[in-house]
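Okay, so here's just one chain, in structure tokens, the form predicted alone.
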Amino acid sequence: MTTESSIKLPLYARQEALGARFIQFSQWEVPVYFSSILEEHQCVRTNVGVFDVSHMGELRIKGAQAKEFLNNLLPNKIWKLEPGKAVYSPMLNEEGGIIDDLIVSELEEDNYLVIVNAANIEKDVTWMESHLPEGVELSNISSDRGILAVQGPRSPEFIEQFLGSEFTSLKRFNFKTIQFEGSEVVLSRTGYTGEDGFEFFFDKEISVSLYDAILKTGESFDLKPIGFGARDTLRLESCLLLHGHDMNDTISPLEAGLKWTIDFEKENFIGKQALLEQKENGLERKLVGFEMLDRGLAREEYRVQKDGKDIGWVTSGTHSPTLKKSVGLALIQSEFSGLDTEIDIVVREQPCKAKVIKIPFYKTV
């Protein structure tokens, strides 16, 4: 279902010609699948596929105090960045809730690329600007940019053929700048599938030519275009959290299992005091993984119960194509978060048995 106000991305016509079926995601029209979600999911798990994620936000932050600003804004170790390296971090409010999760790349000294979630672009910019010190410049370049993600176990082979063997030595969360048709492209070894992969960040004018070049080179790999349906099942199997679902501005990174993104040794960052209090007092709720024991598919916002009492809710759920079972994530009271604890998921007003299991459900990288 699309509306008159929905935004078509630069590759819309090209993807339509490839047989894409579209849905509206926030304000953008995006391909949900080309062939089928299952086929595309299996393609990325076993081979290689390309995603168009040009709806994502891109911000540039520049200035002599840019690193200090980002280090105070974000809880992760921004101070350790150097040109060619990137880091994942949540961005917190004063109460420790997650405003958004993002990736910061240091393009060069005092010059940073920040990738944010599409639905949060305006909110993020407003928040950052409210904390922006004098001499630091923030630019929202989202509407001028595109992002393509090549993901799957054969993605290094593809990149070697597409660009050369020197690019396959890139480590995770490292990037290089390349040229394509006279335009500067950032190639980063990152992704959102749980598989090895690379992401291209570029000016939108080369969207079609870069996409077609990837598809052309990919013919010998049986590379396929992949839609948002498989993107969601892939990320959920790997327990890569989705903002607005598994985390939001009322859920802290400690509750969401993102303690590894917090540098408590830093002198200060927004939300630090709230997280310290949570650590001291103990967590009242935690994000856990579960599998269904009874027949039924857990969906977002389904109630979670123990002995007939509500103890939380499902944040994401799906039938795992890889594991061949129904799994999900839920935010529940901490006392019921232990592995193998049996819980009930209320499906169509009927409690269905499930149990807490180890996450991620699937892991390769």
Contents of the next structure:
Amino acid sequence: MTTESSIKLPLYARQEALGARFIQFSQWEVPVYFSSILEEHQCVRTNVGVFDVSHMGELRIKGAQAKEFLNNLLPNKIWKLEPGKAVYSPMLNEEGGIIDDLIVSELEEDNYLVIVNAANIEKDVTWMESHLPEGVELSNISSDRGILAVQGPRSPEFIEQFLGSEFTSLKRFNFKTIQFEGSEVVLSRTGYTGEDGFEFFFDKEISVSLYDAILKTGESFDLKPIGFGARDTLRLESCLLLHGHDMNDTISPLEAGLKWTIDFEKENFIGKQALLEQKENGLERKLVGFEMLDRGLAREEYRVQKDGKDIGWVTSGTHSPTLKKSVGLALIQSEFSGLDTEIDIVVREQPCKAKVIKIPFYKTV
Amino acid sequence: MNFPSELKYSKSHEWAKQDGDKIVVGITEYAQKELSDVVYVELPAEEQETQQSKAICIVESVKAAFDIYAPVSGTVVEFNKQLEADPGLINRDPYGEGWFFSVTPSNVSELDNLLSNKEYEQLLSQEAK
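Structure of the form predicted in complex with the partner chain, given the form predicted alone:
The complete assembly is shown below, putting the previous chain first.
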């Protein structure tokens, strides 16, 4: 069911014709699956599929001090960026909590493309504006833009046939600008599935023609359209965190295992002081991966217990189609975060045995 | 979609089939399609009491958990153990290999409270509106 306030994206009609089943995600109507979540998951793990993630936010940040602004705003190494390169970073509040996680791409000197989570667009813009120095310009172009992601082990082969062999040499987190129907498209080697893949960022006017062109070239690859159901199982197997679930304004990147995104060497960034204190005092909580030992599926918000006492909660949980077992992420007291520690997940009032295991659950070779 | 005429249907999308003195229970093709891929089943225990229209077991798809309601009151005599190892049977063969459990009914006339296949199809077409 949909409410009146829901937004249909440019590819809605095409996806409906392809048999998509829609759900409401934040304020957008997105396809949850086309044929079956399990089949689509398998398609991305073994072959290649296309996701429409046009609901995501897209911001442009320009100006002579844009880089300095972003470098102070975000904890990762924005200073290291150069044209054609992108970086993943959380965005923190002063307390070190994660306001959002995003990808910053340097289009050219003093000109940045920032991809943010759909549900956080307004919050992010408000936060950034409150720190925006003179001479730096921020524009929210989310509603004018579209994003498609081609993901899976055969995506380089697909890209070679679709665009030419010069693009298969793109390195992870690098991008190039291409022309499609006279429109500029950013093509980056990024994704949210744990597989090799590419993402297209473009003006929404070409959404349908680009989607159709991808599906057409994809025919010889058996490329399938993939829904949000498989997007979630894919990202969770690979332990790619989801904002609003595995991290939020009150969870720090150190707790969430995102220490690799923090450049403590740089002079300052918002949240640095709080993170330094956390580092010094030790972490009370940690995000861990677990698998169920008893039968049962762990779902978000289920309580985690040790010897009958609450020690945290499940932040994401699912049936892993690749591993064929029930896995999840949980934010729990650090003392129980060691590998192989037995914990209980409370499933419908019933404590069920689980065990802390190594993350990611799934990794491509 | 297929709704065999020899089955009776509940408004909550279970089917019931009289088989001698037992009643076999499963979910309809419509229900399995709505659930999408079933990945987990929590079956009732043997000898568990059922009450018509009360939740008796749980199925989970990749996305969420759903209650299954007993179409008749009685006592569970058998459950389909195969579903624990291969819950996908529910999607692949909802009226056959994907059956859930069988019950000795305490009152066979409760079957009259259920819908015929024609009535059930009518219900679905109303729900779609």
